[in-house]
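Just one chain is shown here, as structure tokens, and it is the form predicted on its own.
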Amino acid sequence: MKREIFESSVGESYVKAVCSSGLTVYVMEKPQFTSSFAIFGTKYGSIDNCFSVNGEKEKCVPDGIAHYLEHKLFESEDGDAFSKFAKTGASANAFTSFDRTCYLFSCSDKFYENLDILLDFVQKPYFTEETVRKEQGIIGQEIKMYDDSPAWRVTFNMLENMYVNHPVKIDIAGTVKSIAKIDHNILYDCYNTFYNPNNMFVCVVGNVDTETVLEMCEKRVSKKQDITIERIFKEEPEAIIKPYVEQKLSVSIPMFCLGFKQRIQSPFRRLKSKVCINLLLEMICGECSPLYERLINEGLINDEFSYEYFNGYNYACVMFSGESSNPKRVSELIKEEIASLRENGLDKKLFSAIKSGVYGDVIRRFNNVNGLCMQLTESAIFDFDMFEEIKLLKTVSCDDVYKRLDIFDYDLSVLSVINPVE
């Protein structure tokens, strides 16, 4: 078994190992904690709807397959995995996003028994025509629920008008129409493609023994034929579809999501870019910024306001979201602040204070096993050292951050608004 040990300047470390099956395992021991957290994941999300295996003919499958598989894998001929976790006292869950599907649990007792359950059920798909058809109704109701969710719709309305071809614009669960095309044969085909150990990972953080975890993963995860997966995307134009979209739903205050589409130069964004852009967002409208103070004082935003750098395979954008009585005015002020920073530069004292604050937030993450496990998952998906962020925060300069202002192109911005029903 190949392994590496990663150490940080703050006294933390973790092990990355590759089993004979091809599975990559990350373990961070936290003996001072009473709880432990584990994730068994695959690099398979909602955007992976067109692909080629081992250079063979391209396959395109209905939207929502990854999410559908997540639902179905908990079922088996001898009961569902949730009931097994309930008997051990563990808290189990799963989620599907744009680029991953993860199955997880947390517990304070019987960790290895729970890990055995996790490794077992994810490797034993059980799909029949009858059970798949039954699930269509359940997931169809979930899709309709999200269609009525203002917070969900304000974001996806923005993405739908920002991206022309990229599947990141499509709801993670698909549509009622697309899931009606799913059958057990398609599920098995996608499972056998993406649930291959060389496309999967296990992340564990907590009061555990690294050697025991690695030994279990080596013994319990079966090797399959090695495959090469090529994800296929239609060419994405630089342009957006339209700059403004509006919908009416049951809200008391209008909601907004302002996005700036980023021109993609490579499939993944480098970690340094992500660190710099996150610092830049804090400079633009973080709680210590002049703009945030103005927006609050003028009553244009409340504590629901947020911002993020949203990126993945062949997509990237910056999003500002929240509630406001005047979303268009908030959008104007954000753009004015960006223009001012371009012209006048960044306040170096503010930059130093913000960088110190972000560094402190990163260090505090080491007190949360759940959050650390999610961070290791990011390392697994994007293939970087989790501690690299600490190093970058020490060395990144104000000029490094200033250069990232070029990601804001007003011609590539989309404002999505949810207004109250009159």
Second form
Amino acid sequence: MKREIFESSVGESYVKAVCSSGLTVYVMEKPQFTSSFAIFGTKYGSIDNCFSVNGEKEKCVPDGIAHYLEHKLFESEDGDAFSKFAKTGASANAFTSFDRTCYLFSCSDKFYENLDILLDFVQKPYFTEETVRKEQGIIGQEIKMYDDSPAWRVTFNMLENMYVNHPVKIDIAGTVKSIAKIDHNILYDCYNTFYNPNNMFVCVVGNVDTETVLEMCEKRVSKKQDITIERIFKEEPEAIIKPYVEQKLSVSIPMFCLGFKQRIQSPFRRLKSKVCINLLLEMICGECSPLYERLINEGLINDEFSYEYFNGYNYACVMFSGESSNPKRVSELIKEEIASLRENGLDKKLFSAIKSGVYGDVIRRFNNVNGLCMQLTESAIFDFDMFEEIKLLKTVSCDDVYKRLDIFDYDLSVLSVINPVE
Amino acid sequence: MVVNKVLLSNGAEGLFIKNSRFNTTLVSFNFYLPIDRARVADFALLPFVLTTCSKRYPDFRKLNYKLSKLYGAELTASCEKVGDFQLLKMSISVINDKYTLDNEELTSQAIELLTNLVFEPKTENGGFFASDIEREKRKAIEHIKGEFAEKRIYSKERLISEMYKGLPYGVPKCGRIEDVENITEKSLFGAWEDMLKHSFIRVNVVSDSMPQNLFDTLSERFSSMNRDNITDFSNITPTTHADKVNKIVELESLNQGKLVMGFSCDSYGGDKATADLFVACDIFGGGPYSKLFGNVREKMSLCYYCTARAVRNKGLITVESGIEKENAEKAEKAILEQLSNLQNGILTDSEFESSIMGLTDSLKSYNDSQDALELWYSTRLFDDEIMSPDEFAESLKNVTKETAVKASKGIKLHTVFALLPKEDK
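The form predicted together with its partner chain is what I need now, so please give it after the form predicted on its own.
Below, the chain from earlier opens the complete complex, with every other chain and molecule after it.
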């Protein structure tokens, strides 16, 4: 088994290994902890609705299918996976996002028994016409729940108006209409394509023995015929659809999400870019910034205010979100601040303080077994060493961060607002 | 894990929760006061005003800058209800000194900062500054309004306010909007004085090592203060059973409805008195092995989520579910049927064992989260001896199918709140 060991300057380490099945496994031992966390995931999410296998003809499937598969995979011929985990006391769950589907459990005891259940059920799909139909009701209710969530809607309304073609604009669970087109044949087809070990990963963090985990993954995950998946996306124009979108929902205070679409040249962003842009966002509107102080003192934002660099396969944008009595004014002030930073440069003293703060946040992450495991999935998806961030934080300069101001193009910004129903 | 309890002075104690697996040290000040409808908003606002400025850091930008320099020390404020008491919490978490790049002494600086914020606020002429109060009042009002957007939270809050109408537990933890609007510079200053004078105080430290002299210094400080009429936890008021079930329906512009049910229980109080109820509630609607998940969600597809949670110190169980409008009555009936099955002893060994195993596993994982551990200890007020999560897990071995069923028999429906779509979309 091909393996690499990664070590950090803060005394943590993990192993990355590739099994003969093609499965990539990441293990970080945390012997001082009681619990352990494991994820069995596939690089298959809601954006993968058009693809080609082994160079064959392009296939397009209904929206929401990755999420539908996630729901159905918990069932097997001999009872559902939840009932198996119930016998060990583990807490199990799963989620689908834009670029991945992950099955996971956390436990304080019987780790290997649980890992066995996880590796087993994800590799054994079992659905019939009837069980697939039955799930439509539950997923339909989940979709409706999200349709009522202002925080969810404000983000998706922004993405819908930012992206012309990229499927990141489509709701992860699809729509009631699109899931009606899903049957067991399409589910098996997608399963056989994306649940191939060479497109999958296992991440484990906690009170475990690396060798035992690797041995189990080697033995229990069967090799399938190697497969080459090509994700097919329609070309995304540089432009957005429209700069302002509004919806009325049952809220008391308006909510907003301001996005800036980034022009990108390649499918993935480099880690250094991510680190620099995250620092830049702290400089623009973090809690130590002059803008944050102004927005709070002028009564324009509250503790719900947040910002992130949102990026994945072939998409990248910066988002500022929150609640505000005047979202348009917040948007104006953010744009003014970006312009002012461009003109006047970044405050070096503030930059140094922010870098210390972010460094502390990274150290803090090692307290959390579940969070570390989620971070390893990022390493699995984007293929980078998670400790690289610590090294980068020590070396990035104020100039490196300043240069990233060019990602903000006001012509490519979208403001999404949820207003109260009158 | 070792827990040392130190009496700091009359009505003030320190807990050192030794745990060497974290890279950080967490220190919290917890002030407990009885819920008083007239002053709840003043007390609730205090932690937020105190953690945004002080004499030494007169504005929050300067304070946040200092926190960043302390390697992103996390300063948090909260107000929660613990039974009929209001818990005002202010805490700081900082990375341990050995992880700093230049061997800096962060822990002592962070503790000094927190102590300074709590005891030396920015005031003038016996009042807080109007600008500081107005800023936090606006945020608090927006927070209260914001809860309306999250219908799951809103529905549960509505249930509690109906179920405990006119009682302390029915008062929203941060007060009502009109209460927040009435806060003044003087009323908040009075609340700060009373918090220091009358609250029961618990200072928690979760760390590998006890910060030097912290408890001694605090002991001196508390002993020198003129403290009296300290919050007393000896009388707990349980939830009384309803003579007639109260049903409330509200209509909103929504796609999906929420059905929330409140149950009163015969058992209530601390961990010792409620272990059976804890298990009974979990079998009813805890994990995926529970009766509500397995039947109401999975078999009957009546809701996307359907869970039961116990507030044991009040003898309260709530069931929350997301439903279609046309299924509201069916779901309510199905939920009650599952409770009735449990009460009649229709319970397999596997259901019971899954619950014990699931609860034990999750209790053990408390040791792996600094925040969860701190919260565990700050909400343990109703037993003479505090049980650790591990000890409580161990005590579940004494719960049997019979004792869990017996506890379930004391669970009775009290109030139902349904938030339903106005019209079919």
